[in-house]
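Given next, in structure tokens, is a single chain: the form predicted alone.
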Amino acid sequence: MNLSLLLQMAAEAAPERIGLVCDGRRWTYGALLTAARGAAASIAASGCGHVALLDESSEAAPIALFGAALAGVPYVPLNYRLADLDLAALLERIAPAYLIGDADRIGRLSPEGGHRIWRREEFVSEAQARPDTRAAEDTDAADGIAVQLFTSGTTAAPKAALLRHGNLLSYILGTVEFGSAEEREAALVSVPPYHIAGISALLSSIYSMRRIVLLTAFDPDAWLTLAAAERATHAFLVPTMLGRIIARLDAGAPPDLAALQAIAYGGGRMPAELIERALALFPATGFTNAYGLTETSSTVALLGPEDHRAAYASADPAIRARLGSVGRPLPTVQIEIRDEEGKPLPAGERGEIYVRGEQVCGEYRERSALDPQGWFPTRDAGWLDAEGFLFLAGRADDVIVRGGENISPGEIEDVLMSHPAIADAAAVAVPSTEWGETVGIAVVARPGSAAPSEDELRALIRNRLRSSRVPERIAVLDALPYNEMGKLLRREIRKIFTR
């Protein structure tokens, strides 16, 4: 099997049912399949080894995704927000490619790449008009590469993560019931197409036969307007998106969101105050915290709606704390916490999160990261509580090593966020002659509040934690740096302390 099966099943079950809405244009499942088959014929005729998308969200994304699957060619959505130098290097790594999107930029950055370049509108028209005269292909091989995603590089070049058809299908078939959505249900998708969350949103919505409503680029007012107009029932948001939407609602934005049944979120740290405000603002909406990675074909652990409600309503600190967890592992996935030597740790002890399951690829173009038993080291730090709830403690690489003692940034940030005048906080490692590394913190004051003094911040941490956690360097910022998926860019904060 390959990914094309998901769209084929939906189109055969209800060819006239609306499967996609984008910029006011409505696509039936039958029309999407026809376009995907036309795209596959065009891709096969090009002889290119990759199908790449350099564009914002549009109907071109699902057509290219399924067209590539039908043609047996990896789909490679690219981050259009990358600097020219970085993007040029990625284009060189996939040349020659069947490229859709910003033709002028592609031609300027990779003039010798031999690419077959299509503007979005031209590609969609070609896909609709071209008959698929290819001989029937064997699409049963699950070990073929379906999607190649470039991970975000920090100190090294991005790695090319390879998601095979079997990995992605294992995730979808194990978590989604075919045709389970009612015809009125609509999933508002506002995450970018080059992120695994954007790809999994397309796949899961099509298999459940839930109408996909694409928002080209996120803006809180546009999101609210589209959600009301399309009577969106489901949505996926990163924490920063949810925060901006709630800010607009608190400021008096009027859209009708009564149809909204479920909001899933993930991709970054969710402040406790924000999720508590969301639960109060949307009491009838089910919230789900989804934790996953590119290399795991999306979600591996979920904190579901009932867990949210139970934690929010509980006076027991241990249960209340679960609002800050990412829930329990999926039934099809195993999770272990391991120490630096790779030995499993008991409940309550912090270490590195390891994941195993059929949906886990753990594979890069350059190498495989799986150990001999099939476990993937996520490089995320965390712990499991006695009931199996998973808590994240940042990236393992973000651990601050002060005089041989490992310090989790998360424990410092949690204390800082308890201060009523602090809206956001981050702790990072900064160089130290005496200790090798020591603690630096950056804080953002709440609107209308003055930032606490350095002495007050140090006293807060000293009283709640140990003296080794007290920061040597402190910065007060207007805002912390996040990427478009809500991930904190700690490297940018470190730069502040090394200037």
Given for the second form:
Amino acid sequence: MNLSLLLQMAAEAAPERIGLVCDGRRWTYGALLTAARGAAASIAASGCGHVALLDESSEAAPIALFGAALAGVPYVPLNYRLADLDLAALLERIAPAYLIGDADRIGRLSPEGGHRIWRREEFVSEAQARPDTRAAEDTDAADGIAVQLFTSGTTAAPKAALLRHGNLLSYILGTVEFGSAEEREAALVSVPPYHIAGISALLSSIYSMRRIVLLTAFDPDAWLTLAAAERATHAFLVPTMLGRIIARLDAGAPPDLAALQAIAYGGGRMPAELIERALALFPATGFTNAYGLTETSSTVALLGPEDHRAAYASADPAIRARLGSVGRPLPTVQIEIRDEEGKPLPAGERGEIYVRGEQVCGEYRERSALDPQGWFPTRDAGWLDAEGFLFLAGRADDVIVRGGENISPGEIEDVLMSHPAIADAAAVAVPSTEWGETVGIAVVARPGSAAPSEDELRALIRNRLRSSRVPERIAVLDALPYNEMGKLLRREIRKIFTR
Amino acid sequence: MKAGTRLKSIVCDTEVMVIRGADVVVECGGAPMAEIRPPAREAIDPARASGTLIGKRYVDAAGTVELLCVKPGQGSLSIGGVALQVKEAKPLPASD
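Switching forms now, from the form predicted alone to the form predicted in complex with the partner chain, please provide the structure.
Shown next: the complete complex, the earlier chain at its head.
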């Protein structure tokens, strides 16, 4: 199996149809395939062992992705927001690489890497001009590495997750019907190219033949302008992006978003208030919450548009609560909740989320994380309700262990968020000589409200949860630290309490 | 017949990729499909010429074989003379 099959089929079915729009330039499926073949010839001639992209989104991303697949070389999109020191270490790990993007920075950080370095425009011209004289196809049988993604590495050096052609193809073939998009449909893609969602968006849009509209880097005004100009029908957003777009709409930006029929979101916790606001603001738009990880080739569970509207309209608290769930597993994926000994837990009980399916790689350059039965421990905590809806409860590593008792930050955060004066809250472990760890909380007051007193916060927790959950340390912040994908940086909060 | 194998029709343009395989011979247009297409085309069986559609999945009644059509053609697919059926798609909302 080879990922390039997806683009080959789109180009076979409709070579003249527009498949990609970026910076005003329009690419047909035929032109994209020709460029991917040229890129493959260029990559193969370089002899490099990796194809890496250090750049914002552009047509260079799909051309490099499919070109690398055709050449049988792993594609490694890199996070251009990394600090020099961290990026230099990653460049060393993939040397010598065929590198596309910020040539000056690469040259400065990895002068001895033996890399073949291309600026974006140089690479695209090379790909378009170079004839592919290599024998086509017949790369199907091997199941090599299609994409290598470095994890964010919050505790140790980033791990290199390996996604094989078979993993990514299983995901696309199992979830997308070929050519199912109408010709007017357009997917606005604004997630960065180094994120799994940025890769899966390219693959699923090409296979469904939904025109990709690429936003080079996210900005709420640029997003609104492009969505209106290209009459985008679909979009994927992380919660922070959706929040910033809604803030612009509330401030009076009046774009024409009548074409927008579907918004998918994921990649971080969606505040209940934000999704409710979005459902009210876009009454005709279908919302889909997608849960997935790099190691699972993107989505493994989803909460679809009907689930959203049913939960939003329901007076039953158990159904209403599903607005905060990530829905049910894909038909091609199995999910189990297990305790610390690895034993499966019944519905309603919190534990670690395990995932199994052909799209799950669970494999790193260093080792495989799969158990002998093929289950991948996600390190995410969560539980299933009686009807199989999955609820997330933070990272398993974020559990606070106080005197041998496991405390999930989520249960404390949920109680804090119920206070009318609190806009955002996080609970973290604080080192303690007496207990090993105790609870520290950081809260953000709602605009126009004063933060509740420490006594009030402690009383709130004590009355709703057990006394072991009562925070020892409390910090009031202007905002909680998030990364650009909307992930809460708990380590930054922990630092506040260990200073 | 391993998953990932590509089979080509010897009577038309049809190509399929094996999604789920079994130890069987797949025919297209009445003739066995091959991994390497012969230089000359064989004649198509007019009784097996209703055509293949790109992107459709074809399955046998037992569900042991599943093929994805990656190039369409005039022949139709069968195993042991029994026509394969198009697998009904269960639509999922776009999630990325």
